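A single chain comes next, written as structure tokens; it is the form predicted alone.
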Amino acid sequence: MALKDEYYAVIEAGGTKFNCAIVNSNREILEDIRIPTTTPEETLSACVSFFKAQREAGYAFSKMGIGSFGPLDLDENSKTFGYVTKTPKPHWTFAAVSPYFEKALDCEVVIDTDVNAAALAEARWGAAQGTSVSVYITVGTGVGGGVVVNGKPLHGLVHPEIGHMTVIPPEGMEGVCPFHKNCVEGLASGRSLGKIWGQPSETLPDDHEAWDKLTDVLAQLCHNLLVGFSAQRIVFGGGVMQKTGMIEHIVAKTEKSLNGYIVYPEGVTLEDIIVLPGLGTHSGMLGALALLDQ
């Protein structure tokens, strides 16, 4: 499939709020909202109305893609595919989100998880060109990971759950995921943080110790995402990692664990492979673009 229509509609679907736009094939941005996350039935339906007055407004598509938050069913002989399945998020269990589109908008839906859409995007457009194997990672509300193989998002038994990895907690730290007692969400997502710390991750001052045991979690997820994807670029995403000093760090502290371990082609540092989004804050908007352009 190929970008040769003139409009298309696509969504970046998170726990927190549905990002909604239409987007022409150049990429560009031409209308967009943002819808709170609240019951899929009213999230759901906010998000039609937009696109129907889009429609009326001239935005003709035919064509749209979601990028979602998960875990999402994705084989398509499924009688639930396309929809969320088990998921901390109250009320989404099971709901049914690229058929409801398909039916309220009469139009053609791909799907796949926000951070493979992500993923796609970086791969295709941003900080992962030219590469044959990256990931990309948002730290947010949540922690997510994509990956991209050969230009093409990695599927299997369901989808990468990078997120829900188990790692060695940092010293006095204790994860607080609902499924998985210590796993990257549940020690370094935003929510998480908040849980850990007692106050909202955003009102955390920059010299409290949260911070470094942060990058220390995140850094033996990098530590595994090398070793066991032989990833090429590491992409960090998400309002977390917004956080001056941030990467700087992770890097440090994943050249420390790798200990030299691994071998980096000729000119290449692990401060190549480490970076920030190329495509800024819109990786996931144009991710559920790219997942058109396969």
Contents of the next structure:
2 protein chains.
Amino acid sequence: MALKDEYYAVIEAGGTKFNCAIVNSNREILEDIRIPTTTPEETLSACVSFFKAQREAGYAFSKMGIGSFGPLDLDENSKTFGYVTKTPKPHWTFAAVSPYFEKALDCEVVIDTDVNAAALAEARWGAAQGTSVSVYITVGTGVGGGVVVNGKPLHGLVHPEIGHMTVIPPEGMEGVCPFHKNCVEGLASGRSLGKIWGQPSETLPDDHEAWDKLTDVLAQLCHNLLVGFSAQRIVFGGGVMQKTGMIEHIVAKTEKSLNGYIVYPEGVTLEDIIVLPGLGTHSGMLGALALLDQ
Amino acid sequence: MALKDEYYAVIEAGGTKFNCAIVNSNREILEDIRIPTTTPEETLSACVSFFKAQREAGYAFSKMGIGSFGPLDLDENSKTFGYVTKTPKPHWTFAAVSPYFEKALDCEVVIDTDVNAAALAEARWGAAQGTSVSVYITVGTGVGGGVVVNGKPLHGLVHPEIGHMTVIPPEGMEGVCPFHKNCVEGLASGRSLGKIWGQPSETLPDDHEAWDKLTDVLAQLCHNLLVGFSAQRIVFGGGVMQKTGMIEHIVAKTEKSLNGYIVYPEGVTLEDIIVLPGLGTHSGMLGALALLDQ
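I've shown you the form predicted alone. Could you give me the structure of the form predicted in complex with a further copy of the same chain?
To see the whole picture, the full complex is given below, headed by that same chain.
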């Protein structure tokens, strides 16, 4: 479908807050609100109240896009399609997210993971335009990744959980993911950095060794995404990536790790492939819109 | 295109031999020959002689599918489209494979990597039928992998080089890939096993620790393919995988590594996902045919 309506409802549904907005087909955010993620009952009904008020104010929408934290059931033939599935997040296991909005707002809902949505927005309008295979990685409280192949978010068995790919831990480190000894999330998320170094990640000084080791881990991830997916673009978003110099270090270490094995197409360098988002901090919100345009 | 012709020319172009055949649209191999991989001049001209003789014998074909060792240039806009690119294999760097056959046999040629072709054949007719995301891994002299997403082989920047994904080496081991310290190929290929254990891999007894460590490596690869690609099927082909019990060990170790993180769709188990080829040893040859049917 193309973006033919005047107004759309979008939600960037995260583990700490739901960003809700009315956007138009020019990707302008007209109204928005942040609702804390507490219980499904509280959070989802607060979202519905916001959207009902917008409708009353004249923003007639009939479609909603949701980029949500996961894991999600994205199998259209499943009885729990559009639900969050088994999550360590209290209260949210088998929360019926998209069915709730479809019913309460009588609208068509398209849902995907927050990172698949962001990957789609970056592929459509941002830093991954013109590619056939691109990956969006967020490094924030957690680490997640979405993938777009030939204009479609990747699903498969469930959906990518790229934060849980395993990597060789930097010397002297051990991951803190409760599921996996040495996955990216357990070594490189803001939450993990806090546990590993014994202080909140945002208080770690710029010259702390944590940052050097973090880029070691993310460069290994890039290596595997480049040889695994043959990704034409790896877009790094999320709070942690806003630190100056991070992306440059990741590029340099990935180059070293690949060691000349991959011959890039003429004129392409790794700086063109591993990049920051083209949509700034709006990849997620616009991702929810992009889901309505595929 | 669909398989509407009566006869097709196919080549499974490997590092040690080129398997050439005439097949029909029922996937029956009518005539075939094995030609040693020496220099491009010798090998390619010997293939052409075989196919010319087949035409004279009445097998009128106008299309050829090639699944080839790589790396390959698969960028249709490139001047070296259809060439092998930079390879450590003597004589073959920038060998013009598909243009050679197009000219010498005046036929339409579709080329892809041997493993993408095999992945496509397994997705179309073999063990990965009905999936939207599947991976084919070959563990033989080398380790390679191809990927099919929504019925198309994955390309992207170049094409997947899954054998070069990095993994945590089993205790006491170090990979022997000349490019990467600890990639799958450097730890798990037949060639690497020979170097690591000091004897040809085919002479290693069944109770040698090499096999246990090999499945450690391949289970890590499966972990990363499951969380990375969300693969619905991982098909393991290649000589090494023909050893009894390998696939069962890989399944068990992957299950342990994932540690319950991925919730499979109802009724699906990991035994259904990590499997041997449905096409036996014909995935490669039929893959070359499958390239003509997409």
